[in-house]
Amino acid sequence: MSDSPDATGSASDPSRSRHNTAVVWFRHDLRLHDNEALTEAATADNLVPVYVFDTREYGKAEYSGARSFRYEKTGIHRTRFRREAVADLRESLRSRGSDLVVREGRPERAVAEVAARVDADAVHLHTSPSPEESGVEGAARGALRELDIDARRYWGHTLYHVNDLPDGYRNVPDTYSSFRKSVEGSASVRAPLGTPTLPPLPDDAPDPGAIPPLAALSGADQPDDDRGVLPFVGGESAALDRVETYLWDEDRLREYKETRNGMIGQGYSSKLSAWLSEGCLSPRYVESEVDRYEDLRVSNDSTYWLLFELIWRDFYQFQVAKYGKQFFAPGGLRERDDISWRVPAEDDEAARQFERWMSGETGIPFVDANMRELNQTGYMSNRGRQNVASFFANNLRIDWRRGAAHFETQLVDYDPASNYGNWAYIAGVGNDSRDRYFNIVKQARKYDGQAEYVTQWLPELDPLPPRYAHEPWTMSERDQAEYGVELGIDYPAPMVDLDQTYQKLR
């Protein structure tokens, strides 16, 4: 980035002016708690909320780079969490006597015209070191200069503000312990800020519009699983009820060390990442909620993880922001070129591996467990995340980007800089070049010791014992015949030979 990514001053800031008419553009920061676009825009004696469906993220589009490929964007259970977000964000303002402006189609068009429309004196807005993001940002700050519209631009996507990194952010290290050792050595984590009260529309303010039915922006029909953890509904209402039902009502921080690897159930893990990545949430009022919890419960190394889990999330966000575009390039930022990655466009047998990867079908079972899983629910625990990536960048050796970018189309709590950043760290071209694979029958037997879990989401495998069913290429043809599962037929054979590619990793 060109310029610092706070490029304001803050919402206590004495010598700011007070502007006749606001614009607050809201983008990956739908809610009303904790956000200083809004805060400050209320500073104004009216005040216009916008909000606009990007057509771009929705559909085919291009990775870009070197060997490009074409990938669905945004798929269904984040088009569908998104715009139940953007509605619980539309009441939350209605119930204060403002109002939601809803566009379709390029922001920096249609946030220009609705300031325009109002004759905005500035338009407020929260930054993003994602490439994509940034430049959707310069064109509508370049639309909004034409107009003599002043654009306000604030930081509010991670815990850490980049403003109190210890070193900048074009200096933060490049490994994980050594910038949490920092951050949590030379920085502290800013008060969370209050819901503002809001100033009232101007009188000409433009017509709120419809918010784009489902199958407009996505094309296809939310599927009706029960299997997965956790209904994941949009909003702000939503966030902060999960984090009231975890951490208070079931007491569940005080044991997440110890059962966050787990692979069934709503309760294992705190499950905030998606209202986190749409920013129903702030990390920082989980922050605060977790300093709350110790003061009140208990202070243990579980209320500390949490809290460690979202310094992770802090590091890839400001390694996007040191890196740009190299982050997710095929070298990564290492900019390694030792691997060949296999490219389905290139390669047949890639292509049909890759095909039966993204559906589940690759006769691994806790690889197609994961799959299905994601693929109904736009949902997978840590260690599946782990295992997939592990098998698809180590042992298929395909180009790990298309790994990751059907993450991003299914995932509800897809993050560019967590997702693509923990897909490189596990193919070893980010923050550590390391070899990280995973043994993935003997992570399945750790962590789905009963096959509970392999066979909820192939129930094809429910008659086998756990040995088998995380195995079951090594079933005698007597064995097939007395379960009744015969592979290849029942369930695919495996389509490599998983000793065979840990001995190419060796």
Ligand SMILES: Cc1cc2nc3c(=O)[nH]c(=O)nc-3n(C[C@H](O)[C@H](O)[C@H](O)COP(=O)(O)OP(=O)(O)OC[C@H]3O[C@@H](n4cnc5c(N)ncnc54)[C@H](O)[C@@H]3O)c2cc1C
The other form holds:
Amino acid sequence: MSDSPDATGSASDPSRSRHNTAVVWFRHDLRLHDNEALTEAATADNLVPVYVFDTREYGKAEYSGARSFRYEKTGIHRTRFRREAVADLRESLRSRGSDLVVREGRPERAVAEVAARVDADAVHLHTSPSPEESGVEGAARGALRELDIDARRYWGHTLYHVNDLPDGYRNVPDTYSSFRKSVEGSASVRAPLGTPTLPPLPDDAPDPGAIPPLAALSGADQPDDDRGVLPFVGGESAALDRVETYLWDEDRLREYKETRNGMIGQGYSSKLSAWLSEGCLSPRYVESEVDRYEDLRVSNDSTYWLLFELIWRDFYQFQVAKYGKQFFAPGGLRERDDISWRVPAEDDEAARQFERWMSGETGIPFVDANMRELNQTGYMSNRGRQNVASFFANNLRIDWRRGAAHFETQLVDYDPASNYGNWAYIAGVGNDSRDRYFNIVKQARKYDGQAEYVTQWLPELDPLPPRYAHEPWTMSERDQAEYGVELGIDYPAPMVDLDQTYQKLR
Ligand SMILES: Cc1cc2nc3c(=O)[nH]c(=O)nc-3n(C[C@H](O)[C@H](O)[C@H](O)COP(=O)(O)OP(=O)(O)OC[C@H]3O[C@@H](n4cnc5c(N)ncnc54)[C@H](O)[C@@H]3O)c2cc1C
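Alternate state requested, the form predicted together with the named molecule (shown: the form predicted alone):
Once more the chain from above appears, this time first in line as the rest of the complex follows.
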């Protein structure tokens, strides 16, 4: 793995001739299938699986660098999902005679403590390209080095392995199409690994510890909203069930390309993102299932398109590996300094608009419905994400990272590369992006013709015919009286004149 960002890989282990103990440190790889760190660690005589809830990921944090701000890193939806994923992993390990040691604190300390306590020969872990996670990883490696314990790192979260990139990650193309063609043309996706047989815990295994209560991590729980696309349940078991349901039981893959721009219900797209982000699901496993589906059911544009989207996911992962912190800077990869972003801390109007955007009270129904879905459920369709992000970054011109950070808090499927990469792309500071923006009302009419989606999340607009549900500001006072929907009372008047904001962009 010489070319992986900061990754070493499985060197042959001279200590294998004697009794040895391995620690596997689970991070965003909460699964047993296709898990190289686990598979390698499982060749030891004893194995200690560990997971650490990193307290820095919960509660308020600083978005550092230029024009820093504070925000909540992990909201209730993802915290709940992650706890479930850890609990599921523990169950699976227990059913195989092992266990999961759970700690709360700083992983770099907790992992080293466990490793020292069991006199481990090596700690096996998956590496991550995003700066925060690789910072934690670097600190953990430092602590292990002091203890003279090997840290063995693997790359396991993308479809294409970093070592299989035609020109290495440092030379990865900066546009999606070139990237896709390069990997499709000269790399292949490795076959997923199976679930290994696990060696026992050592006799002096540490206390397994408890999974911290939800309230201790992210405050009060939020009840499920039955309008959500899916009850996202964390864990490998639910992830594999979802693949089974989407591909095999409901046979939806054959029409994915035609349905993927939908907005209501579980079936319009795969909904695999949250499991992929927490690593409950391996993208290579998904690919192998798509292959099997193509052999057994049908091979068409739709079956290919799911892989096409997974390559988008890879694209952002390798872009983060290549650009590091620059990926998260206001000017993005292009280091643009010609856009003057409005900063809520310095501009009262921008601060008010930011609040209204976050809470889904902008007075523009297509934006508000999507933001309310996000806040209530932790999920939003890709179509919705593109529109609310474009509205924020282009029509409002508020610092795009503030919008992205709100997504970071709320999304059940948050991933640093996919989130900040897509935001930067839409804000015109990423690679592969022209200055592009969405015409929100046109999009609403096209993708929600009958205003079913908008009225699902904004029931106050239910009495309106679709054209008014999408543009309530075009109603006269008489219309408002006729339909019983008064602007500024039942639903907000728009906080900006959309047409005017577009004129500034042209
Ligand atoms: C502003 C913005 C922010 C986003 N933030 C995230 C995020 O934090 N985490 C995340 O996983 N996705 C993010 N996406 C990408 C995309 O919206 C979601 O992956 C998708 O909506 C999840 O639903 P799905 O699993 O049903 O997707 P499907 O349509 O079924 O796609 C299959 C898989 O392909 C991958 N994928 C699809 N589209 C993209 C894309 N544009 N970029 C990267 N990967 C993609 C995802 O892993 C997804 O699960 C973001 C998109 C935008 C526009």
